[in-house]
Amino acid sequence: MIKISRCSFVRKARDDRLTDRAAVVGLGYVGIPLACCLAQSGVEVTGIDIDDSRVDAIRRGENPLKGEEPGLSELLREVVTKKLLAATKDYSCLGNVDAIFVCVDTPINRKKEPVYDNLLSAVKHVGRNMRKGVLVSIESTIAPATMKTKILKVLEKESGLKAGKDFYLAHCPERVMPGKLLYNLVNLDRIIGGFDEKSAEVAERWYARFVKGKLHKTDMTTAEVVKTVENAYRDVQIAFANEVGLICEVLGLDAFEVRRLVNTSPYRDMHLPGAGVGGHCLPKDPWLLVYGGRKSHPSLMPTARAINDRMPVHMVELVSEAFREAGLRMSKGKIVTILGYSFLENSGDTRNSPAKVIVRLLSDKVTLRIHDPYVLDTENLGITKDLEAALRDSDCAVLVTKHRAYSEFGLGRMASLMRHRILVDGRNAFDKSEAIKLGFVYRGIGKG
């Protein structure tokens, strides 16, 4: 293991140095591509964090991340060797940094109220440990009016500076996307929230750094609005393809073809139906949005999530009424091969995977398998990697996630393995005749 001190690099006085350092906040999805990109500009970077074995991986060179993320691990690897980038636990490295960036993650509670508490400590440690000329930029997204309300009171009152005139402070929400990390947040567009004319300036210099899309600049709630209505928006577009798909199971339609001549209309992008919606941002941020502007009593949003919270629960009825029939009876007798268990292809990240909703839901009415090639068995479901075993006397499978592996091993090995030859396609991975040819019972979203 790379031994660190307690503060991951020795710091000079600002005047005798030539490098610029940065820490970063929260090292996950967002925060390990972001100290990446920065250290690659030439920034000596501190990355921390609370969890010991994402510090002990990132010391090592080693991308703790699961899933195929392009470039990113050789990245993390050249970085840390060329000591331009360190993790610790420690805040107190903050007390000589030029910026702080927090990346840290903002769950909603079951009341869809943002739960702040990972968050708030953050930036509590921040506080008590910053400087004076430092910019601090909150990378999380959040409801609106969050930056002025929290963020700006607890940075104040724990560090006893004023922003604007003591330090630095904006919202540029993340824009990363597992699978795209380092593409998403070198290419595209980046908006800047300042506190106020200075700290967006400030901001804007440190992310010109490695981002080649542009940087708009605006007001902290602007930035909050922005991010919340991009995956608001993005969800209630999943919801209307969703919704479209349930009509043409009913009449007989195939979705994915009227969604194919829907879309050569102009001005039309009628998204994809599927088995339903995960990760850490579009389940959540709609709610943010709702949250933040409540005093309006939002209709369309909350109408959206309900209509993509249950298409896990319509796939689990595909299922029974695929064993109908196939005149079977679902029974722990009976073996279902869950296909894919992250919420994203090629990715091993589960953040509010459809699949765990139908796991839960078919846990007690069926002897249940799950395969996925990169997902880390941390919830002790038994998931495998070897699909052959899978699916061998299996007798339906469930496509929920659209890997590559699936399509890449096809229907007819999974028809020569399996006990019964029942298939759900969740994600339009396979072709109904062919599947039909083949003998399978065939159920899937939008497929009437």
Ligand SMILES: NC(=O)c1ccc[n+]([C@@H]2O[C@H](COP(=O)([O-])OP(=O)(O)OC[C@H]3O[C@@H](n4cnc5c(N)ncnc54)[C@H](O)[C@@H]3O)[C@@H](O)[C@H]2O)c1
Second form
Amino acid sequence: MIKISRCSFVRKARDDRLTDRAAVVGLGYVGIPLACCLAQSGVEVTGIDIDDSRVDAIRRGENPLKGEEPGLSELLREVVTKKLLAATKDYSCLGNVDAIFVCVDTPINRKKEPVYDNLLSAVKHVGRNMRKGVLVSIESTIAPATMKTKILKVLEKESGLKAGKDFYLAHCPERVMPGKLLYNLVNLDRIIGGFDEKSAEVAERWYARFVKGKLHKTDMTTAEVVKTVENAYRDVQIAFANEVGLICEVLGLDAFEVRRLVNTSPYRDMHLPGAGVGGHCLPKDPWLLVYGGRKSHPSLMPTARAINDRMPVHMVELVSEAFREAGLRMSKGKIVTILGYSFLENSGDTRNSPAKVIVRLLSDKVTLRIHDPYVLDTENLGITKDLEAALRDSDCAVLVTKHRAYSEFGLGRMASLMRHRILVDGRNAFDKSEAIKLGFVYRGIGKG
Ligand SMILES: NC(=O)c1ccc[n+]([C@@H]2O[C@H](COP(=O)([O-])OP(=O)(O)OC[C@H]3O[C@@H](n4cnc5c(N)ncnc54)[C@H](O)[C@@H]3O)[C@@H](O)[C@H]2O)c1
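If the structure you just shared is the form predicted alone, then what does the corresponding form predicted in complex with this ligand look like?
To see the whole picture, the full complex is given below, headed by that same chain.
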């Protein structure tokens, strides 16, 4: 039997096809669920990525994303089996699709400025391969004005086509979150920023295939600002909670009880203090907003970022304090067990995880063991999934990520395994008084 690749299949069937076709460029946390939902709605989807392992996994019908993602692995297997989703590294398929969704990563550099190498490379390929009449929707998070000053220009230059006349262009930023990828994609409202009204309408029709939430049409720059503001707002609120947490620690108070009581007042929604903010988005998106609005010299968001970035450093200060109180010296002879390496509970996503900073700062002071039930040990750090082994004869447990596994395991079992009982709780995962009753020297973020 001759094997027909999706590309040649698409070319062959171009004129007598009955179904719509779409391409999703960038098969990560955003692109995979999007490709699956489009395919589930009956669209023939080709996913494009430069990463062999992601393309190969999807071809096998396997979900390359780790962590708990309800329904995603099953849906991916189903749409690949039904031949509604294929994956490739070859951009030439773009010439035969009706809509192209760009979902590549958009990191920042050390100077906190956007790095668009991946995005612009993807957009160049899109421009070179797309045909007239196609919708190009950029889902990646970008700094305000990037659509107009970069994406539009590259697409028009590479394609020789004019936006609004020859093709439709929109910025439809994603609101997914690891652990809730499918749920958020389908159920949350969506902002559709069109190059013009017609582009917004065309994009709206595509998203209406699988989004149950409301679709709000606007212009591209407003959509860019809305997305970055959403995350910057959250980051500032977390920084506020962290600052309250630090104040409560020096006042000998419990910031979580303070928060509970504050939130009994109407229109207050104080966030939770914690060991730090991670993930691909929250530590980055405020800087994209600041970059886009740099002429106004923003200062609150950079300050919030500094507070949140310092929380893992403060965790290490709490470890030192707890060792001192226990009458122990931090040395290579002492074992510290890091509980959780991903940035988010019950997820395997380690991007910008506060645990990385904590591990880096502690690694030359003590012997570290790292436990995480979801993270693959791709950096050869010796991350184990065996919680008992990680805690046996350990001198100190440092909880960074509130994985369900830790509360299920319980403090009593932890206490019975450890050589010394020191607990630093970065997420209010355990009850302080129970820990003290069990003989732990206890420190916690926001716990005075
Ligand atoms: N992760 C989230 O929860 C989330 C939520 C909302 C928005 N976003 C935004 O969505 C975008 C994508 O985020 P993500 O988390 O999916 O990133 P990711 O790193 O998981 O996935 C990006 C994918 O793009 C691929 N890629 C890079 N350059 C490419 C190119 N030139 N051609 C084809 N593929 C290429 C990478 O190999 C990778 O598989 C970012 O802008 C991010 O800020 C992410």
